[in-house]
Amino acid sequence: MTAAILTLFPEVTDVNGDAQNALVLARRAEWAGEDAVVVPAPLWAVPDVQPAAIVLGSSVDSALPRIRDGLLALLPRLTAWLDAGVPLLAIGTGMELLGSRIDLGNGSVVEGIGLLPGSASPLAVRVTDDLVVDAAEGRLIGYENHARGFRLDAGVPALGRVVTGVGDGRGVDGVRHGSMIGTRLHGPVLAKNPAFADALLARVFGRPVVPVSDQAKAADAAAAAIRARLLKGLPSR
């Protein structure tokens, strides 16, 4: 059976290349001999698919109310998919919208859809720099570009510990909750962190997924070169 990698509202959630994480998952699955396809779900479209994984990228603040309304329209389906254990990767404002509320810092608030136990509030300054996070899947690298931190409710685990950068401003980045993972790592994060992508694919297929094609070797070599540059001089885990 072909695994459908659903990417939500890619026409407005790809400002940092985040929606392309769906393509990374599909390609790495193919390179491991599995069948996978990217299924875009534009705003207000009703996805006619049972997804194997879901990607929700980041967007600009002016688009947040429209994206929130689109997510609310899909909320019964999203809830059912998550209850069934479908992994969902949410990045930047995508993560924020899954929370309870977003304080824009100018007296305006955008209500979230309440699937993640946390809320977004302004940082002291906007952050645009490299971000390195130690997570269960390994040392993750990416680029952060945001003006808010995501404050988790008590007892909710973050994705990982910040090694370099700001993340959510409290020494951690992102969130883990049920089958959802949220992060500030842009890039797209899965292209720069193949082991992270393969860990998500293992959840999709219920077994280890090991890309072995020449394309996979080339992609992994490119990621390794980027990682070596960004991690140079940092202490090991």
The other form holds:
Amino acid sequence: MTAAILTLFPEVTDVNGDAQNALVLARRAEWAGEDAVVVPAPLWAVPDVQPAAIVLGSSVDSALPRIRDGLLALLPRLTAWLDAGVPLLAIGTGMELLGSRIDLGNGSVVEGIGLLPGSASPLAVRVTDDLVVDAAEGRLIGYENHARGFRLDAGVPALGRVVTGVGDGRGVDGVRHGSMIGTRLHGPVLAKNPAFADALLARVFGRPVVPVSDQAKAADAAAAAIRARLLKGLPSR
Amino acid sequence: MPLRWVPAVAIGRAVRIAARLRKPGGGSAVPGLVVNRLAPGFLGSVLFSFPEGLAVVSGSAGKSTTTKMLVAVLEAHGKRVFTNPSTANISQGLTSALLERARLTGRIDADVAVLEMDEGHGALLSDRFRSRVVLLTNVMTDQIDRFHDSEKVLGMLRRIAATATERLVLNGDDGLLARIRSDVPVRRFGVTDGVLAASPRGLGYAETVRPPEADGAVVTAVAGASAAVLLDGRQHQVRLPARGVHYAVDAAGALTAAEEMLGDAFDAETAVAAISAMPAVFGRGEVVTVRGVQVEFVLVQNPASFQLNVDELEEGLDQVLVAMGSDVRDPSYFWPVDASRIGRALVVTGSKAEEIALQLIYQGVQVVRIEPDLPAAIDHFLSLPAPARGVKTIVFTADAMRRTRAHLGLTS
Ligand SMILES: [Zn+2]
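So the form predicted on its own is up there; where is the form predicted in complex with its partner chain?
And the full complex, kicking off with our chain again.
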């Protein structure tokens, strides 16, 4: 059976290429001999599929209420998928909207849909720089560009410890809750961290997924070079 | 023109000469800065002094091409035109450019002025000048996605539009521009349904609408660097300075604005010939011979232009080099661009070579070689035997373009 990688509202959540993580998952699955396809789910037009994995990217603040309303309309299906253990990767404001609330810092608040035990509030300054996070999947690299932290409720684990950058402030980045993973690592985080992608795919297919094609080798060599340059001079974990 | 600007102009010139002595060829904004401080009314006063008035061009993309086309058409009609170099669109730079040409009285020896203004600086200056015609090109998606919202951009364009005393010339296909209300009559240029349908990803505007009727120039067909434009009820063939529908739209805008500026003196044949005679734009699909090899250069400035340029590449190109330089701090935002049409990239280079290679590989492009060292990559690429199909094509970002040109000893 073909694994459907659902990307939620890509027309408004692909500002930094976050939605393309669905493409990364599908391609790596193909490269490992599995059958997978990206299924775009536009706002108010989410197709009737059983997703194998879900990607929710980041957007601009002006679009947050609209996206939140789209998520609310999807809530019964979304909770059923999550209860069934479907992995969901949420990036930036995607993660924030899954939480309880977003304090925009200008006196207004956008309510989240309350699936994640945490809430977003302004950082002292906007952060735009490299971000390195030590997580269970390994040392994750990427870029962050945001102005808010995400405060987790007591006892809720973060995705990992920040090595370089800000993440969600307080030395950690993101969240793990049920089958959901949230992060500030924006853009093609799964392409830059193939081990992270393959860990998600292992959950999708219930077995180790090992991309072996020439494209996989070329992609992983490029990712390794990016990682090596960014990690140069950092203490190993 | 009163004599009250004489001291300011004289001081501005002195400063200019001093700046040149200190840094030959540079310091062009400094005299403007000084004069604007000494004589804040200078700029508006000079801009008001052109006997046949001022045309202002603003919008997200296509400003400088449209400005150059409009200047070419006006000059072909025998007008002496003052225009600003495209980098000098801030008020200091503009004042400095005016100083270059101003007599001591503050008067400039030209019949008409055509100025390119970016939205921000144009809006800031907007209460200091009036224009006969304002032309707004478009509001592109990538300009409002990351740090701007559409209302802010639109607010700036409204202020520039409000300087028009005779005519507002709008891209009629742009849905955000359609929201601008005007005290002066509006004329719209655009493309036909057929041209829109032939653009696989649309035109790149934040919002595209079908206007009830465009009463200015309308692009009816585009094939490579040649376009058919309907103007005053007649079809005209226009040769564009580079391939692509957005250059055709720029031409339609320039033709419409020129007709407004020239009135009865406007001659469509003269206008079309003037645009067709413009030199090709470097880095915009221009084919150059370097080291005896024909190479097409394609400049990528932002995701919208990346997408448009990739869509316009010939399919199945045999030899493509992609170069991404350090001007792109975070290449993530190029990932929404579907670059799969490139098909096969023989060489990927630049300081962000691996980042753009990663995108290309995931989008199904075969990446043959990654060589981050740009001069080495260019040398290797040019030394390969001539391609079986098409010409060697180099797709690069602005920084990679500068370094490529420097390496190849290209000037202009
Ligand atoms: Zn253009």
